[in-house]
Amino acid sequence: MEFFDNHKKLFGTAFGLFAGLTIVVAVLPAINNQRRNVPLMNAVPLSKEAAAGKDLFIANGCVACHTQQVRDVDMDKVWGSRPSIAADYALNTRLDFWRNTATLMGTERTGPDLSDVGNRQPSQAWNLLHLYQPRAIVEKSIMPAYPWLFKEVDSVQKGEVEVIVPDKYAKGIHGKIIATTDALNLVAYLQSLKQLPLPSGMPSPNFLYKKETKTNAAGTTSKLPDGASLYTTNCQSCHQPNGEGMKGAFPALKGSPIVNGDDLELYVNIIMNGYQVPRPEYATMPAVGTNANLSPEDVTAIINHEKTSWGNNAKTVTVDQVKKIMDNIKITPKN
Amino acid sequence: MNNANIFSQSGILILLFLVAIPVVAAAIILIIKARAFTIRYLKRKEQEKFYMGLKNMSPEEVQQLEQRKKELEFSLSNNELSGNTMPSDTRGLVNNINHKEDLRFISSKKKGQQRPSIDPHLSKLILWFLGCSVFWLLLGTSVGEYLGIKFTAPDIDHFSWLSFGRLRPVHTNMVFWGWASLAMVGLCYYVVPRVSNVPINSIKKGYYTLYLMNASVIIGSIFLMAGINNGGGEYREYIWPVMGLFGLGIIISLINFLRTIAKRATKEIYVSNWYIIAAMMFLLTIAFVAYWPSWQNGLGETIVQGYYMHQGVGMWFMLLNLGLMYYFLPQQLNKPIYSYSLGILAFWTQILFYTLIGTHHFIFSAIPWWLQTVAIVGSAGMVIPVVAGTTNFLMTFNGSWKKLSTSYTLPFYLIGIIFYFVGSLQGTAEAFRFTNLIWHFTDFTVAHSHLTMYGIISFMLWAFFYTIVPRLTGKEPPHITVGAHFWLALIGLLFYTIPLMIGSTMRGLMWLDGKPFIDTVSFMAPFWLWRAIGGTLMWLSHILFAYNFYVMVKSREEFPIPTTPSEILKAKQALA
């Protein structure tokens, strides 16, 4: 055919195509995004640090392992209290004219999923610890260790922040360990990623897939869940897996008078809305519960789970108790 | 700062019989290495001694040896009984004879084919696009397997220069723009004048490319490991000045290619060409949407995104690959290809549903729903290019078979080939919104851009390479390491993409049923291990790839030292 022979007509024909084709499928869609790019109205500009932080979080390619975007997946739930959409990625502009948008929403979740990691790990101890050597805090993480974001020092001077290594990470250190102002900054923009509540009125996209509530053929109230399965993703980052936490961050569960004790009330309130241990050195605990939207059988299967481990040994409690202090808390409005 | 204490005991005995691995190999190289400098270097004397008895030969000994030569040579007229015809193989027709008292332990493959000579100018620019991406090869893949490692053992090192989230796209962009690219511009630089039937039109604008090329791998690799990227899109790493270099290249290659099909001697063009060309101008219009350097905000980025990296590897990998296959393996078959029209019909469609697809990576996230259904729906239309390429490679194969026993080249097309399609439909079926539940953000995509650009493309491009490089130097590698490289580059693929299916297709199904994420990582160690066994081989059939490489283009030092009377008496009358 006289057009297959003329190489002018078949490869612009081709190219034509493509070009179309690519118009169509990004170009437009792309350009139409960016025009309606609009942030909620309760976003706020990273802070200088934050945006530092962010730098850095793009220079080490921290992307590579962790995603920023909540799918509107049942499974996704566990991130963030509603699917992402478009306008949460709306601050996010050319970094400058080198550098591409960043917005970071990743493809591999070799690690666990930051959007909302500014509300479900707000701590500043307990991020630093972990940067300088993640299996410190978590022992199972395959995360790289960034020693080289902090620095060891004779002496910490006013308006440093130190670091405590636990003894098996200590070793070869002879004085202390500072978080430097990369450090701080990156552990400045991981406080900043949460995800805003929608203005009122503004419909959030349903989470799809859901997962069948089993409930028994007899029609009798259900099993609670797996409390030990709960307190890993909920409670065990610091806390640990083995209930003692870390010296001078987090305090102990294991032999705790509020774990033991009787004081229902108080227990469900720190693990609903959080709780500032009445000492310094500890972190902030925060409102693990309310993030993480748990039920009131969510939050029984815990406290039986936390009374009866690591040789505590303390009456459980049932759904029905927890349920009513729940209620009762509701009423409070937060903070 | 010492850490030794935290890996568990395995752990430290797995990565030591993984770092021991490579290292044994190498000294096993060095050794034979040595002892070839050893035999050389005796022989060399020996020839020198030879020479001096040569000088020093007396008459009598002379005149014994011409003696002895005419005993030896006296021979039957050969026509005492056929009469004065004379049987003689004037065509050379009779080839490749087999002595039967040879003992073989590796069955003897076919020696490449003699060919046309090809200009020793343009041979040269085609080597050296083939030996560098060897080189890239070599790198890249020792930095993946440094990654591989990583994941069984975080803490083997803590410089930031070799962190596992810097040293990631390092690798990926490596073995991309490195090896895959440059070893397709060389092949190309081979393909396009000889299917158009005239020289190409510049050797010296490829070198241009071969430099650009090449310095855009290093300056992106060393800014990467220095923390400067782009902003983290997959196989967008590089900042658009570094990027700027390889298109470039591109350009000043795909006008010279241009102009050479447009010089052409035949009427019609090659199907190879159009694949070719197309490949280059697609790969510059996404380059181009994907690095103009003034949009792209919020999600603009994502969709971009989706749409560069699959385009990237679609339209310019596959695509030039698939131009190249049609030329090689008719070649090597001697054959024509099976349908001229299927491979049109497959151009055509892979334009059409290829270019839909790029969303598919972000199904679930924010991106417009529409725009997902789309992807999904491209996804499922490339099965048609996908069936009718695997379709007309497998029947031009069909009745050429028993060739695959006696060739070398031939297993790397039919790997290719077969992974090809199934690699290509693997990621129809991860495109589906179920599917993609389970495996989107697991190392299941990792599986599947190994099996497709490592089975498919490397594969191929390793049978091309086997094909045109003896065709060029008039030399063959061994045959024994060419099939060490392919069983362990197979084997390790298989045990590299496996484990990791499995392992990720469960974790997947843990992530959905709920399961504490930590414990999900905890899971996959054992995979993570397989995963490094299998890079391992990998990486080791890579180091024999290298070496074949070498003894194809290197040219060796000869010490011929004559035996026969006849040898040396011409030895002697050429020092007299």
Contents of the next structure:
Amino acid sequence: MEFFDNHKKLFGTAFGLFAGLTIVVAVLPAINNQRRNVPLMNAVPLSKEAAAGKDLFIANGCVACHTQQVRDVDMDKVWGSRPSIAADYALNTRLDFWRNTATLMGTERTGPDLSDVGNRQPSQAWNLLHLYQPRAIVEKSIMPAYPWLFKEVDSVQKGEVEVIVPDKYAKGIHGKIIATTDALNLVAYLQSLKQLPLPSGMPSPNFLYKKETKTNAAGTTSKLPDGASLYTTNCQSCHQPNGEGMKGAFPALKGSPIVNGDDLELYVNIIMNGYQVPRPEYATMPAVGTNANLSPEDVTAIINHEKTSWGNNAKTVTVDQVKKIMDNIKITPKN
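With the form predicted in complex with its partner chain done, generate the form predicted on its own in the same format.
FYI, this one's just the chain on its own, none of its partners or other molecules.
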């Protein structure tokens, strides 16, 4: 009973047990993980601009809605080419002595995962407009706008980056909208978030719990995936649900000569390798197909969806036609 009556012994023992368990359960495993997991060979530190953008990402609470962890479940395939591994985060270091927000893996996915957003959405124009007014990009987006990262000026000076705002969201704007240094830094950070390819010979982790293949009414396996769903995931954010694109930023697919034309090789090449529209007001399209690891079946489904939607009435294509072109065109590797 003397032990329990002596508060110094009681609390001293409790603190000792707590400190010992903390070292054994948390500190030593963390040190061991740091020794075992090193950055991937092609990993590079954040640039000065991207590092400043990371601070802004934290300050504006972005981590509350966006994760940076591609889980090993099949539904996460849309966010990255492989499940995340410890080495993806090994290059991250403490912000300073007091703050250890090195990895921003997050716990809630109210918005899309950002692990590979630098590959999915590398366009500076898209990211800036999305920050200024998310609903100009995704009509039903619940993401807050960040207008304080931009400013209105009478004219755009050399070196300044103008944000083209659609007429619907330009009410009250009497001049030009340009991105501040903070906006450019935040976009630089977002563009730096890319899943790196694993070293040659290193097996890629598998996505688990794959969805069962759907069968049609006749009981046979459906040959093509849902083109509308694939379009929503990979194309809609720029070209819009109605296929009309966005004035001054992203070209329309509705009535597009490429979509309605017969040059399938050009069409497939654009999806797999990206495209620079020969008009300066349009942003460069990223290599959506390569970045998302789209299969010939996926590409065929997207093409057929675009060829038969929004008033387009073009001839559909087959998987064999697309596969033959994909086997022959040079695929630009991911950065």
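Since this is a predicted model, take the numbers as computed values, not measurements. Positions refer to the first chain, counted from 1.
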- Message: Once each C-alpha is given to the rigid part whose superposition fits it better, for the motion between the two forms, do Ser123 and Asp96 end up together?
- Response: yes
